[in-house]
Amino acid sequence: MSIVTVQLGQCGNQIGFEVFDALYSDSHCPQGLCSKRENEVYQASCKERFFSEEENGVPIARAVLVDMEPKVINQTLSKAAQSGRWKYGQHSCFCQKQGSGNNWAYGYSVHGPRHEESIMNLIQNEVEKCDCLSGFFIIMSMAGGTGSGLGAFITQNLQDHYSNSLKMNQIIWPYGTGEVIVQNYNSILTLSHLYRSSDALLVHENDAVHKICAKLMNIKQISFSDINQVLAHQLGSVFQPTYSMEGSYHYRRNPLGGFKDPALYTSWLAPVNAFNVWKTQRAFSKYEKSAALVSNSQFLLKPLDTIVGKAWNMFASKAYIHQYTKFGIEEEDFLDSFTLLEQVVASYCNL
């Protein structure tokens, strides 16, 4: 079961590189407590999932890199090639010389339709290299223009073309203090479109990861590289193979009997379906033991409500709306996004 990763924009490409590097490093770590056979199966499963055939002994990432400016893609390709451990495919990249100017509408309404065929052809080429496609992993930010706008457009196309395959979007939640003046507009438009076309949104808050770097890792001057490595580490620990004791050489889901208290979960979901555990004797990276939690809970309720509120305050005063309407995103589109996200907030409040 293979996964095709789509890296979009500066953020998506920089994190994508760190994710593949973390996955490769983990699969080549010492086997730890597991047997040699278990380690071999673990390595083979990881390779099949994230890397395709080797070229001169070097695995090739199952990835498509997309950006509207060449700088970051060139840097990403170079870093992967210089590592000598793995690399991206020669024909897996798409870039132009004009960015999206942090404008969601430009990424979605201009770059999307203009480059749809070229990008979808690259993705199809990667899909055809898979013996069995499990789904797509789309890495993007919410605050800018290319990752968010073009990312939403490409996810919609993937839903149209590969409706039976899982589409998971990993989105980077912007700093609350603000990176881009229109980041709240870009964020609500991204979230509302992904809500309709994606199967799952895996969210990382920049503020939360920044705290990990500062308080747990004691990094004094935190860079985006530090943040991206933490993100990649978390994603790698979630995506690497796991198995059940009933068939230790068959990597699959393994629901366990713990955490059965119904009070822990919403009333419409039975505990047996609400909590699942996957495990493996093979330690992740260089740890003796590790655990990763992926939850669908109320933890994003406050950040989401804050972003919707800030965007609404700007919208009510018509601030910067003209930057979107000139590229075909009308006020009705904003109102649709506000309505949908307010319904999401209300639903999570009632959990």
Given for the second form:
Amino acid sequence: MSIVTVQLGQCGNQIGFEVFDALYSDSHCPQGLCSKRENEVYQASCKERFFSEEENGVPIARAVLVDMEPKVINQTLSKAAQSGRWKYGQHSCFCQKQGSGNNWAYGYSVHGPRHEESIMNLIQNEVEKCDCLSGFFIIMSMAGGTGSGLGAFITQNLQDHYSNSLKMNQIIWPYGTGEVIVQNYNSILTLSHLYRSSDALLVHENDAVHKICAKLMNIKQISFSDINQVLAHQLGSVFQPTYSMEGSYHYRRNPLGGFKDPALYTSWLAPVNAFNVWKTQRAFSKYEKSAALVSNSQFLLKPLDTIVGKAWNMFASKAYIHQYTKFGIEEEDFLDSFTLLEQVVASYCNL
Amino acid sequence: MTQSVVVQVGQCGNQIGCCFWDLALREHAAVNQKGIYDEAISSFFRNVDTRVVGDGGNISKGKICSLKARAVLIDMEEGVVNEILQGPLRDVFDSKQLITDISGSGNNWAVGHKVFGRLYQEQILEKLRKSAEHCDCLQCFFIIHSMGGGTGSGLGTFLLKVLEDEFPEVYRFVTSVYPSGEDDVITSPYNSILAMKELNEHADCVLPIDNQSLFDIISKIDLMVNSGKLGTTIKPKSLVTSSAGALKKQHQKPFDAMNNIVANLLLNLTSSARFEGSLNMDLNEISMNLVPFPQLHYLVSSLTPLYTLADVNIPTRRLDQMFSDAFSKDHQLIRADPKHSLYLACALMVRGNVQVSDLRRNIERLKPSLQFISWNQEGWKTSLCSVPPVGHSHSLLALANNTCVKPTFMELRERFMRLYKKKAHLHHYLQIEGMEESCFMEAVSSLSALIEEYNQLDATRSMPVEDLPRLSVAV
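The form predicted together with the partner chain is what I need now, so please give it after the form predicted on its own.
Below: every chain and molecule of the assembly, starting with the one above.
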């Protein structure tokens, strides 16, 4: 079961590199704390999921790198090649000369249609290399122009062309106090479009990961590299294959029987079904014991509400709107996005 | 990677331009140790095989043979351009990319704009098209000029319309030197106001510069250098004003030092587009983030640090000091105090060994003392470029879209009205074909409309910041 990763924009590509690196390091970790045979199966499964084989033994990441300007992709490719352990495919990148200018409309309406064919061809190539495609993992940020706008466009395309495969989008929620001034506009446009075409949105907030680096890891001068590595570590532990002693990809029901507090569950789900545990013998990345939690809960309500509120205030003053209408995203499109997101907020509130 | 073309117009424009090319060469020489022509250099320079005669000599990869600036030099007097062509940078300029005349514009905007504009329109178009052809992907024109004279002001702004018509997709970033109060050109208010109308209508982004502010900055540096207060010596080449590598005890002509500041501004503005970093910022992002409404495209800039001390340690405190300085009125390149006015948007472009946590810490620290407009409370755009400027370990360029530009414009209008009421020197303009009194009136209205926009924004400062009612939806 293979996963094809699509890395979009500076953020997507920088994180994508760290994810593949973490996955590779983990699968080649000497101390698996399990039997040799288990380790071998684990490694083989991980390799099949994320890497394809090259003639001289260096695994190639099952990834397509997309960016509208060349600097980051060049850096990412050379970092991977330099490590000597794994690399990206030579023909797996799509690059242009001029970026998206932090403009969602430019990424979605200009770059999208213009480069649709080339990018989808690259993805098709990767898919054909897989024996069995389990789905797509799309890494993008919401604040910029390429990851957000082009990312939304590509996800929609994937929905149209590969409707039977799973699409999971890793989205990066920007820092609350600006990285990009129009980040709120870009975010609401991205979210509203992804809601219609993605199967799952895995969210990481820059603020939250930053806090982890500061408080839990005590890093003094935190760089984006640090942040991306923490992120990659989390993703890695979620994505690595789970394997049980029964010899197949089984998941076991939670032996603890779930949490006792009914407030944690929605009314339409029995506690025993709400909480699923996958247990795997093989340790992750040299940790003797580790646990990763992926949840669908109301945690995103506050950040979502905040972003929608700020975007709404800015929209009311019509600031920056001319930059979007220039490329075909009209006020109507904004209103549609707002409406959809308000519905999402209301739905989560009503739980 | 994209390319940019610099169009330097008039005496001021060409002198600043010359400093810019000198610094750009030195910056790339410091970064590019192997002498390979890479995409970073190609943003401002062509690589030419000098053995080839005519146009075919462009080399796109491999070793650097001969670098030619992507520049067009325009002046209606020969003195300045000739000096450049005889100076140490003569080989950097393509002799075919010049337009000169002999008589000059007589400090008359109308002569520059109407007379020379008409006369040289074809030639200008031809040179611009040629420079665009040499580019793989042209993203931006940088126009450098002064507002107070005749050529830079008149012909420089005539160019803007030409660029807009001929290359509508390419950004027009204008660095404009505004006349200070004690300017010795009597007609500078006329020239400036007439030029302002063009900037309002045809520029994507304007970086106003004030000679007085530049002068104050270099005086401050001189004071610090000579007072002995610093104890240890200043690192050579680290002065934002230094040009020829060595630290000169006796100042070069003061304009040299002042022009170097502006040259540094342009280098820092484009650094994140040329060099790598963990958070890149391209030129199209500047316009996207800092121009909320098309008319409000005037950005106040400040550069820090102005010099680096020789000791290598950079304690966090000094890094934080750099951020604080960027907001002090002494470091702004025009006479303005952004801290006490209203911010519409602010960009922080950092170079060197600075990480995202340093940025965040300083934004949190400085935010309470700054006032942002209600709909853009977190109006920060940030970028991190790993390559520091020559002689520094890190630097910061702050660009602010702030109502503090208003006093500059109001003063300009004041000076204009004083002259215009007496009809002083008006005949020099009106005798030019195409010039009428209505031109002046339109120019003043254009400026007044701009000032009024800033007034309206300022008026919102006293209003309480309230969240607007949101859409209510049925679930």
